[in-house]
Amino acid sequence: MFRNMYDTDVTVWSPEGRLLQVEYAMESVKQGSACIALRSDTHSVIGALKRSVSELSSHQQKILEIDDHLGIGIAGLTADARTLAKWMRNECLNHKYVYGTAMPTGRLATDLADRHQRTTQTYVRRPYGVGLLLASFDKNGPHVYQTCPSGNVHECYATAIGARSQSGRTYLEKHHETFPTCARDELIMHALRALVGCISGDGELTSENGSIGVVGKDEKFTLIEGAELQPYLDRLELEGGNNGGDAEDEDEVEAEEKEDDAMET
């Protein structure tokens, strides 16, 4: 029985009880460049690796500001992420206009997951091929949420998605017990150390391909890139930690090399 007999429509179940089109959308998230998020008791931080489709092009934006208290990191189809980001900004603006306060992150994350899920139940639309990490600080404190094309949403202390993200996840799992008491700059350094493990081959984390977003108590969402990121990279260099991984996971490396540039993940 051929697998492609059941993957021509998102509403068709396979005999194993799987929706193959949804699984394909989740695979596109794994091919996007790595994105990590973590939080302390006072701040939430997003870190992302940016890609350029050629030496003559600029790097793709991987961290987007949604509101003063909220930002997202993306892995997967950038075009889908821009569509979802526009919808999220409208939701935040409408909530602020009606209620006079910032939209609670948990409510927005749930609404976002519902929007993902609706595309898995109708044949007229394909699933969104992007995974999002939400980092925020609202009246209930700092939050990190992860969504995926299937409609699942998880609140996390720290997480990582995208290509070679397992290395970043391993680092976060080893050090997550120290995150709650970390100051802002130390939390950013943890994010950079986790990102270094997601770089393939002999690559390095630089001010051009790295990006950090931070939000916290009495601090609006701030994007740290370029010259503003360099002092943190210098500190990382002094620690001797700014080297790419050893490429121990060959499957992830091959998947990254075979990535279709037209998808702009």
The other form holds:
Amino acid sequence: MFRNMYDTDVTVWSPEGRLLQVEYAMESVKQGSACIALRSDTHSVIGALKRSVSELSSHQQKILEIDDHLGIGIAGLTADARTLAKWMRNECLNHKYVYGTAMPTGRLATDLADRHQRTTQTYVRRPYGVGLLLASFDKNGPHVYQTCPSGNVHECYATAIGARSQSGRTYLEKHHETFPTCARDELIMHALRALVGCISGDGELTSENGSIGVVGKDEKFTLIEGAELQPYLDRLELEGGNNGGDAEDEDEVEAEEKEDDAMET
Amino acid sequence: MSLSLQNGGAPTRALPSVTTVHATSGGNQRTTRPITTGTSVLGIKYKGGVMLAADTLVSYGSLAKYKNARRLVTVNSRTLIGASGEYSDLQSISDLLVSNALEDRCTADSLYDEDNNEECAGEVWSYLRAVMYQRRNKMNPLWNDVVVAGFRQEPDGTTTDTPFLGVVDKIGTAYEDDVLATGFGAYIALPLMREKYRPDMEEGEARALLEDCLRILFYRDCRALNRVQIAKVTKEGGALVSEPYELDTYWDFKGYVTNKGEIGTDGGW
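Please give the corresponding structure for the form predicted in complex with its partner chain, as opposed to the form predicted on its own shown earlier.
Let's see the whole complex now, leading with the same chain.
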């Protein structure tokens, strides 16, 4: 990153009208491993790629349960995400105590965005270096929200954040019209297929580094990892696509190659 | 002294704080007794809805001060509350609920239709419980017993077709029942309502029962009036509160006419 006169703290504008510290924080989201989320009319699914520091270490947790009806996927600084997760769990519990019902996702997402925003306007703070995907099922149905360090929040039908997430996003954009009617397992498969595109080089999606969170009608938030993920990966294998360059049809290969080029510049 | 139920904003909303301004004479002043009061509120479930009833009198001690005060309030399109006790505290509670609802409407931002963002009766009831209990712990209660009527919801907040009727008192005790009464009505009207109540009551039956109870309360409760309001919540029509109207009364009962005080019986008047 180049040196700049206007990036010494968050409250200083650059002459182009940018807040460089905030933009750097957004950069750390792009460095984090990929995380995707999508929803049907009945379910929301988060998928994430877990990283490990070394061969001998465990993989970093990427999907966190917040409440029975809500989970988050993270990209960026894990420590920041854990702080936010703790606060979100607290908010959900508080809501349950006061109202006796599950926290509406929209309200939590807005409050979360406000929390992000505060740091971008306060001299003594630094922005959270993490982007979150919220997947939930509440009284209005399934939801997917995306937040980022700048304090922006979007509700999405499907979205992806993190390193090489563009190819995941391309996959989602291409198939999103079929999502609303997808069954639970179908949605999980879509998540995995989108994730495969986000893997770097000749890496592979395995039961070690893959992670899925699902929540829906009559289903509490559930993590699918390790051995439980294997059947889905086997199915993916059967379809013939379990590493980055090996997508199931030609269009996709083309599309993804283009994305790869874009990422490398 | 200012007594503010702070509203709006996420953290304050969950636990509305109480600001007490120190009087110049020193020390804090609390509500130690209600001043302008309303009497009983009655509530009953019937087939397809819930009905509330209350008279329109607000007393100042034993003085019948305001004879056209409305004590049944719609909180949103499908939730009603009715309160006995301090009338100004009811106004305060009503303002709080209305402004919370307004905030919800204004901040709701969703890909979905926004007609499902209103709080359910159960949520209003639970929220009031938290507010009342918090205020009592500050030794500064809202001096009301509040009846909440509407429809039950699933744990995730979805409304169902099952009626909901609950009550919260001034110290935060909360419970649900098929028939409820606050104030003097809990002694006079509740036994009558329990006797007559059936889950499959028609609207007309429920209304007749409530009117009978209000009339009897007017006869026996010195802080009651025959000018009343009835309110109902139904799935189709939402929450409706009637205009105040007067009940017919009959004063020629023998016990009302004959003074038996002198003939050594159980009294009379």
